[in-house]
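Just the one chain here, laid out as C-alpha cells, in the form predicted on its own.
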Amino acid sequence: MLALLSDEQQMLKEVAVQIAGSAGPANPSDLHTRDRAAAWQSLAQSGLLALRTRDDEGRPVGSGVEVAVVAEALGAGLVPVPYLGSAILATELLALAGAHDEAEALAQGVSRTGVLLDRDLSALARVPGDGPTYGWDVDGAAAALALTDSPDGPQVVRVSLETGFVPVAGADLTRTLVRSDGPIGAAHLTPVGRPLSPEDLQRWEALTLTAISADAVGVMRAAVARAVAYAKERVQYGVLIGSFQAVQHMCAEAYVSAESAASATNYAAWAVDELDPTEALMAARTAKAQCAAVARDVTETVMQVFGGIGQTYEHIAHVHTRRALTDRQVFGDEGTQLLRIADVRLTGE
C-alpha cells in the first residue's frame, strides 16, 4: 500500500530519527556506555513521550501512525529505553482507565511504568495469580501494570517491582527483563482508574501489537540498509561481493520480507484510531503475524551477509537479530495471531 506522511508527521519522523541516531548503539559495547538517562530526558522534552496522552476533548495527542513512526525509528536505531513499555503501552492503559494525571507524568519523563506479562510473555498478565510473571521493558520503572479481575470489568492494577523481581538475562540487549516466580497476591496490588470496557482492551491491544510490529519493522529495515551498505564495500576475491548473485537474492528477500511487514504495519497504524476496535484488532494481529513470520529470517539474513564477523558477539547485527525475535515473542509470534485471526472470521468471536 502506499502511505505517506504529513509535513507534521515528516517532522515527527526527523526528530524521532535524529533522537535514536544519538542514542542507539554502533555496537554492542555501546550498551554499556550510552546515557539513557539522557536519552530518555530529549524522547520527553520533545514531546514523544505525551503522544498517548489526552487532550482537553479526550482524543489522544497521537495517532496510531504517529505511534508507529517514532517506534519503527527507535527500532532501527536499537534504542536502549523503555518507549513502547512506559510511553506507550503503560501510558495508553492509564489513560483508557481514566487515570489522566498519573498518565501525564509518564510523559513528563519524571517516572516510568512497564506491563506486567504472563508466563510465556504473549498476554498481559492477570493477576493474582502464582505466576511466573515478567515485567517487559521496565528499564528505570519501579512499578508495572497488569490487571485483575472485578465484578465491574477488567481493572488496571499497579504492582511493585521493588519486591519479588529479579532482573533476568532475555535474548533482547536493549531493553529490561524482570521475572517473579513467586505468588503476586491481592495485598501487592493498587487499582488504578476505572474498569476497562471490551472496547477499551482491544482498542488497547491493536495499538499495542501495531506499535511492537513497527518497532520489529524499524529493526529489519536498519538491519538489510546495513547488510546492502556493507555488500557495497566488502571486497572478496578481488570483487565487491554485492557483485555475487547470491548475495544479491539474499538482499532483494530479505527487503522484499521487510517492506511486506511495513505495508500490513502501516496499514494497522492507521486502522488504531480510524477503524472500530475489532477491525483495528484484526488489522494489528495481521501485522503482527507479518513481521513475526519474517523477523528471524530476515535478521539472519543480514548476519549471514555479513560473513564471518556478522557471526561475533562484538558485531552489531545480533543485536538486531535479538531485538526481533522478542519483538516476535511478546503478545505473541505468528502462530498466535493466525489463531486468533481464524476463531474471529471462523466463529466471530
Given for the second form:
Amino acid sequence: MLALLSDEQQMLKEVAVQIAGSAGPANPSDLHTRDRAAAWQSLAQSGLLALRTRDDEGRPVGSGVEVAVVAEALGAGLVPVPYLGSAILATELLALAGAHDEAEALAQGVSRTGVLLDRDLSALARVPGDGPTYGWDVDGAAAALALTDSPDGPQVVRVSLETGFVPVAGADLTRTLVRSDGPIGAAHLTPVGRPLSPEDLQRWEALTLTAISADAVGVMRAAVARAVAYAKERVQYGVLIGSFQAVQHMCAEAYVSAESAASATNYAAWAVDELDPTEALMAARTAKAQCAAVARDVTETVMQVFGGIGQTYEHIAHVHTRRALTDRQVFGDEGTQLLRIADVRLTGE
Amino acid sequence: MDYRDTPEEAEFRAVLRQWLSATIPAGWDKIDDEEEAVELRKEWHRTLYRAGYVGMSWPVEYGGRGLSPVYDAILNEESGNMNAPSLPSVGYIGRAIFTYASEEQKRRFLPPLLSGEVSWCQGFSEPEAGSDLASLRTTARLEGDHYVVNGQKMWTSGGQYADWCLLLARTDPDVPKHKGISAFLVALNEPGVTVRPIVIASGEAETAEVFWDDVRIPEEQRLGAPGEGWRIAMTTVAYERGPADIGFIAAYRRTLRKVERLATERGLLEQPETRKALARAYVRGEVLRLNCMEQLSLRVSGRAPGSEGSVAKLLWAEAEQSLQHLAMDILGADELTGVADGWLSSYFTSRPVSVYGGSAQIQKNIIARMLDMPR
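Would you mind giving the form predicted in complex with its partner chain, to go alongside the form predicted on its own above?
Full assembly next; the chain just shown is listed first.
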C-alpha cells in the first residue's frame, strides 16, 4: 500500500498547475479577458485532453488518478474551459462506445463536445424526452452527448446544440450552460459507436463523479488557501485578523473539510481503473457525497473570512462558491449519493 | 499510487488472519469484571509478543522487526475486523525511549515493554495543565543523585493497572515554561506514589489520577537531557494521535454495522432520512480510513508524523460522536430507559474523543500553526 502520487503523476500535476495558473482568473473581470482558446491549446499540446483516449491495447492513456490530478488543478485555478465536459466525460463516453476517431478529435483540441443533463442536472439525459435538458460545460461545443434506449442497451447519441438551445445565466461563471425547453425528438439524435454495457456505464459514472469531485477539491483547497493568505495580511484592531483564534479555527475547519474531501477523492480516482466497476462506483459516490457535504460550507467560510469585500461581485470568492455549488449538484448531490450508497449497504443492491 | 496490499503485505495479512482466528480467546468480550478484563489484555499482549506481533516497526536492534508501519496498521485493522482484544499501545512509549534513552536505559526498559512483562502509562496532564500541558506544576528537585518528585497527575489512562510511568515534571522553574521540563521513567510502586481511578461520565473507571509525595527517582532514570521533556512529550503525542492507531477505524466499522442492525430491527430502513444518515456514517468512516492511509503512506515514505495527524484526530472525533448521535436518534427513549443496554455508555465514551490526546480546539490551533497563521 502506498497512497501517494508517483513521481510522474507529481510532474503531471506541476504541468497542470502551471497551465491553470495562466488560464484562471484572479478576479471575476478576468473571465472576460482570459484567452480561453489559448488555454485549450495548451491543454491539448500537453496531452492533457487525451487522458481518456485509448492506447493500442485499448487501455486509457491516463488513469483516473491522472484525470483527478488535472481536474483538481483546473478547479483550483477556476479555469473557464470545458475540461470535464469535453476532455473527460464526453471523451470517455466516446471511447467506451468504441468511437475512437471522435474521441481522438476531441483530444486534439480541434472540436469540443459536452454532455446533456436532465432537468435537475443529476444524470445524463435520456432522449428522446419532453422535459427541459441542459448542455453542461459546453463552451465552444457544437454538440452534447446523451443516451437513448436501444434493444442492445443504452446507446450514446450526439445532440446538436445549434438549434433549440439557448444560453443560460447559470450560477457557475466558469463553465457554460445551455438549455432546451422543447422536446428533443428522435430526428435530432445521431447514434455514436456501439451500445454500452451496464459495466461501461458504471465505469463512466465512477470516472465522472470522481472528476467532478476532484474539481471540487481543487476549488475548495484554493479557496481556503486564498482565505488563509488574506488572514495573514488583513489588519483590524491593529493586528492581523489571522491572529484571532476565531478566524484560525474557521480556517482550520475549512482546511480539514477540504482535506477530507481530497482523501476520499484520491481513493476514488485510483479505484476508477483498478477496482470492479461496482466498487469503483461506490468509492466515487463516497467521494462525491463527501465533497457535496462540505463544498458549500467551505466556500461560505472563505467568503466569511474575507468579510465585506468577500460578498462583492468584483471579488473572486463567489466564483469559487459558484463553481463549488455546481460541482455539488451535477450528477447528484449529497442526498442522491447517500441514498445510492444506502442501497448497496443496507439492501445489497 | 496503490491502495492494495503488496504481495508481502497480503501474505502477512493472510497468515495473521489465520493466527488470529485460531488464537483469539473465546468470549473475551463478555468479561464484565474489570480486573479480569485487564488481566486478559495483559495476557493478550504476551501472546502477541510471542507470535512476533508487538513492535513490528521498531528497529531490529531494539527488539522490533524493522518492518514498515504498514504492518502495524494491518495488525490493527485485522484485530478490529476479527474482534480481537485491544492491542497493547507500546508504540508511543517505545518511540520516546528508543529516540531519547541512553543505551543502558534501552537495554533495561525496551525488552519488558515489548514482551508485556511491564505495562506503562503516561504521566503528562495535571489538574491545572490539561490543554496547556507546558504549565505543569509537578516538580522534580535534584538532591544528590536522586530527584524528588512532588505533585499530581491527572488523566493518566491505565494508571491503575500500569507498572511504570513516563513522567513529565518541572526541573527548572526559572526558565521559560517549555524549557524547564524533564522526562522520567518511574516505577509506580515507589513509596509516595498513590493511584486513584477516575470514573468518567459513563460510570466506568477509564482513567486515573496519580499523586506524587516525595517520590525518589535515581538520576539515571531521567529520560534525555534535563529540560528536554517538552520535546519528548511532543514526539510521544505525535505518535499517539497518528494514523498507526488505524485500529479505531475497524472498531468504528463494527459499531456502524451494529447501528445498521439497530435500524433494521426497529423497522426504520424504509425511511429515507435514516437511510441517508446511515450512509453518511459510512462515508465518514471511509473518509477517516482513507485519510489515515494517506498519512501512513507519508510516514512510510520517511516522514515523521506531523501536524497532519490533527486532521485525522478531528475527523475521528466527528465520526465517532456523530455515530453515537445516530444510534441515539434510532433508539429514542430506549437509550435512556436502560432498555437498550450499553448504548448510553458508548455515547459517553465517545465524548472524550474530542478531548483526550489534545482537544479538538488544540488540534485546530495546531492546524492554524501549520497553515502558518499569525500568532
